[in-house]
Amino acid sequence: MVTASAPGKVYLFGEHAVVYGEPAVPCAIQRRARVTVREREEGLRVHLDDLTLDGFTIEYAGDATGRPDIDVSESLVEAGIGYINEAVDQARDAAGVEDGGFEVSVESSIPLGAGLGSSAAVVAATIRAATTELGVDLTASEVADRAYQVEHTVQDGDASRADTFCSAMGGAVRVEGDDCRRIEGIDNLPFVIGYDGGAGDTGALVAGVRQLRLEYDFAADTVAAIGDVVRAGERALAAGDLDELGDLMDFNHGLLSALGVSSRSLDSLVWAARDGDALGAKLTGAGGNGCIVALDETDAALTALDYTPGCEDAFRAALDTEGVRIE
């Protein structure tokens, strides 16, 4: 039996645009998914806990046929099952094993579908735990590559390497297409997270942006503009200019709103953080519902979010400089 963990993430800049080859800067945060894997004779038995849902168990011998009775969209449940199926297949492939069963237990402090990289963390931790259980020692970069293959399959080819590379490697990273690298010299950023209690449908939101780009040239220009914001943000990050980073986060949120991926609840949290004197605030992840990230060295934005109607949780999230690991 082996347990591995991997961190969630926030996007400083670049979500959605990264799918189209623009750069993005995601940052790992100190909230983790922990996955325990034990070999069994056949089939998969999966326990999911602490995903902002009532815990549930699914047992199946390949493709899941049962559905847990929980208050989330069926697409999220199916995607969650798909991520674990594909992660197990990647582990088998790495070990040169065609079949064989596993019992997989997932515990996570990362809200499901909320823009904090829960799926990437679970996938990276599952691959690391399962390959170790099978006697194979993968490097973090190998885990990142296999985790990307999982998300690429489950998300019908619309995934980028950003989430999975960040979760596997930890720290602040830069992703542009297949070019993925750690940004060295970043020890911490003063992140504050606000959570509206909901979950976005990543597949539907990514598909919506894709359709906009096909229909309207200005939507494609908006995606390209997000890439320009990221490049300006990289310069500000290198200079340690938090004020400029905050301004660019605000700009990035406006562009994401123009692409239709924000919501009234996310906008409410963004404006609450800004009114609380955050240096900047934006949604993080696919959008729809879920989380916003603010930059604030004081407690003002955190306090403002705590008193904002519709904010289910608000918390600081330190940068996690360590990626996937065996516990």
Second form
Amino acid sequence: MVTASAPGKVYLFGEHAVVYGEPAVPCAIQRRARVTVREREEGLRVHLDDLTLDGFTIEYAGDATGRPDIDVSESLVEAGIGYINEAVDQARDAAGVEDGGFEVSVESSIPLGAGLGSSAAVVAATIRAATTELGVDLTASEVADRAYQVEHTVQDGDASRADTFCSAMGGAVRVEGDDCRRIEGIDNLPFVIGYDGGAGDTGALVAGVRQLRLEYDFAADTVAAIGDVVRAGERALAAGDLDELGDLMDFNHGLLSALGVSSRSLDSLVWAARDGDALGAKLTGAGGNGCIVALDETDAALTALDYTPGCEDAFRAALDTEGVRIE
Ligand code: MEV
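For the form predicted together with (R)-mevalonate instead of the form predicted alone, what are the coordinates?
Starting with the chain above, the whole complex follows.
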């Protein structure tokens, strides 16, 4: 039996645009998914327990059919099982075994589908734990690469390497197409997260932006403008200029709103954080519903979010410089 964990993330800049080759800067945060894997004779038994679900267990013969009836939303189950199934296949491939059963138990403090990289963290930790259980020692970048293959398959090709690379490597990272690297010298950033209790449908949101980009040149220009914001953000990050980082996060949120991926509830949390004197605030991840990230060295934005109707949870999240690891 092996347990591995991997961190969630926030996007300082660049979600959605990164799907079209623009750069993005996601940062790993100290909220982890822990996955325990044990080999068994045959079939897959998955126990999933996270903030958004009361724990449940599913047992099936090796694909997602024949599931018992359970009291959670079909799409959350499909998503969770799809990711874990593919991650287990990647582990089998790395170990050169055709099949073989696993018991997989997931415990996560990252809400599902809320923009904090829950699926990437679960996939990275599952691959690390399952390969170790099979006697194979993958490096973090090998885990990142296989985790990306999983997201690419499950999300029908509409996935960048950003979430999976960040979760596997930890720290602040820069992703532009296939060029993925860690940004060295960043110890911490004063992240405050607001969570509206909901989830976004990443596939549908990414498809919506793809459609807008095809339909309107100005939507394509908006995606390219996000790339410009990211490049300016990288300079501000290197200079340690938190005020400018905040301003650029505000700008990035405006461009994401223009692309239709924000919502009344995310906007309301963004404005609560700004009214609470955050240096800047934006949605993080695919959008729709879920989380915003603000930058604030004081407690003011956190307090403002705590008192905002519709904010289910608000918390500080420190940068996690460690990526996927065996526990
Ligand atoms: C989702 O966490 C981030 C998106 O940019 C999609 C991706 O990069 O795969 C919306």
